[in-house]
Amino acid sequence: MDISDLADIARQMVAPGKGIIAIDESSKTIKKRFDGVGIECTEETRRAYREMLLTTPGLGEHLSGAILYDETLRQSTRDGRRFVDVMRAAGVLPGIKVDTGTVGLAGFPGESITEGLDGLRERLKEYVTLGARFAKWRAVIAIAEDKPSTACIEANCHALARYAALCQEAGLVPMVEPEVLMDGEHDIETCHDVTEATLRALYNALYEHNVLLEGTILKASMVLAGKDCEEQADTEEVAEATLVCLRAAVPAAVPGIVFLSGGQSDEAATAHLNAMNQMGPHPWPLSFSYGRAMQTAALKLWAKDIGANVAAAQKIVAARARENGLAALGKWSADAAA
């Protein structure tokens, strides 16, 4: 697969009015979600939950792709159809989370590095044979006093670049995700400075590793005050600060940017995306790659009666996809959603 093929897939991922659902929670993470709604976390309940999401009628109308966990990429529906085949039939690109999570960064207490590069080349080859068309790797940047360190930013961006180069070698579009966490008391200006520094380091690293930007997607965090900050910015301020940051640090050659919801409420994540698109035009399409902001309400309803509530939960998934698809066009309104 050459760069034109990767660029075509990347453009499909940010097609107008479409975004990506992230259902790539590790078994450990989804157990926490299931515990919160009183469901036992087993391979079968995880499979049934992902089946509910991926068989939502009309899924491809507002979703271009879905990020899966390793287990999910290998699973099938109850009637024996591979999830990947169900997605293809709906026009939804299969993606795969390939990092193995974060650990403490040695020498820098309170900071993290993402692991998973060992053996990645061979894993990517297998993921391609299983039907994946893009991949995702998440780095985590925390803000606190004297944090993040330059070493933390550079180490994580170096790992993202190595991952991205391996993806392109294997024929997968790399989604690079340097998440700046909302945790903390920092103000929106501090978040802006850290996010811009992180993105500048990321694109320097991608350039140094000969990653072709036309065949990548950026998964970005929005510029927000820490959740414990007394002064929270309104929707327009968040949109403006995020756009100023992106324009300063993200090359126009990038085919598109998808945002993570990162602890925001469902409606706030949608409203922020909508506001940014109403402030266009921009050098790149701006869309979404939401996890909890796409799933939370549906999970709560589904969990009340797994056998009986599938269709009702799917209606919620479809509605959230439609609302965020409208926000990716700058055409969402809170009144219409209500």
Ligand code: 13P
Second form
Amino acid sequence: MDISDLADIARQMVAPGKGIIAIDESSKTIKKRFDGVGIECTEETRRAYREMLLTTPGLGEHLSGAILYDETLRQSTRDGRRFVDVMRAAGVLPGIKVDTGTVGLAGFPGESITEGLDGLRERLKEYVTLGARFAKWRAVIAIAEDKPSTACIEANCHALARYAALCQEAGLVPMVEPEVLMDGEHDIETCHDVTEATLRALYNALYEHNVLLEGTILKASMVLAGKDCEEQADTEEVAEATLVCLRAAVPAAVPGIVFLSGGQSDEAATAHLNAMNQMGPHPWPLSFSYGRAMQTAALKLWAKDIGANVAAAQKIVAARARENGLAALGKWSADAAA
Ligand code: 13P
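Got the form predicted on its own; any chance of the form predicted in complex with this ligand too?
Zooming out: every chain and molecule, the one shown earlier first.
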């Protein structure tokens, strides 16, 4: 696979009106989500839940891809169809989370570094044989007094660049995700400064590591005031601040930017994406790669009666995909929402 094949996959990931569903929660994270709705977390309940999501009728209409966790990439539907085959049939590209999560960054209390580089070359080879077409690695940058440190930003961007280079060598499009967390009391300007510094460090590192930007996708966090900040920005301010930041720091060679939802409400995540697209045109397509903002409502309903609520939960998944697909075109409106 050469760079034009990678660029082709990257373009498919951000095809007009389409985005990505992130269902790559680690077994630890999905247990938290299941605990929240009173569902036991077993290999079988995880499989059944992911089957509900991935067999949603019309899945590929507004979704170009889905990011899976290692366990899910190997799983099948109850009637024996491999999830990756179900996705392929629906025109949805299989993606795989390949980092192994975050640990504390030694010497920097309260900051974290993402792990998973050891043995990654071999794991990526296997993921390709299992059907993955793109990968994801999430770095986490927290804002607090005197945080993030330069060391935290640099270490995480270095890891992202090494991961991205390994992905391209293996024939996978690396989705690079430096998430600036919403947690905290910081204002939107602080989020802007930290996000811009992080993105600049990221693109320097990708350049140093010979990563070809045409075969990557950026998964970005939006520029928002901290969750506990008294002064919250309105939709237009968030959209404008995020765009100013991205324009300053993300090269035009990047084929597309998708956003994480990061704890925003479903409606806020959709409204912000829509507002940004209404302010276009931009150097890159802007779309979504939401986890919680795609799943929360569907999970809640499914959990009420796992056996009986599959079709109803799938309707919610399809509706969220449609709304976010419209937002990726700047054609969503709150009134038209289901
Ligand atoms: P959220 O949209 O829930 O933030 O998850 C997206 C994701 O994949 C984070 O890595």
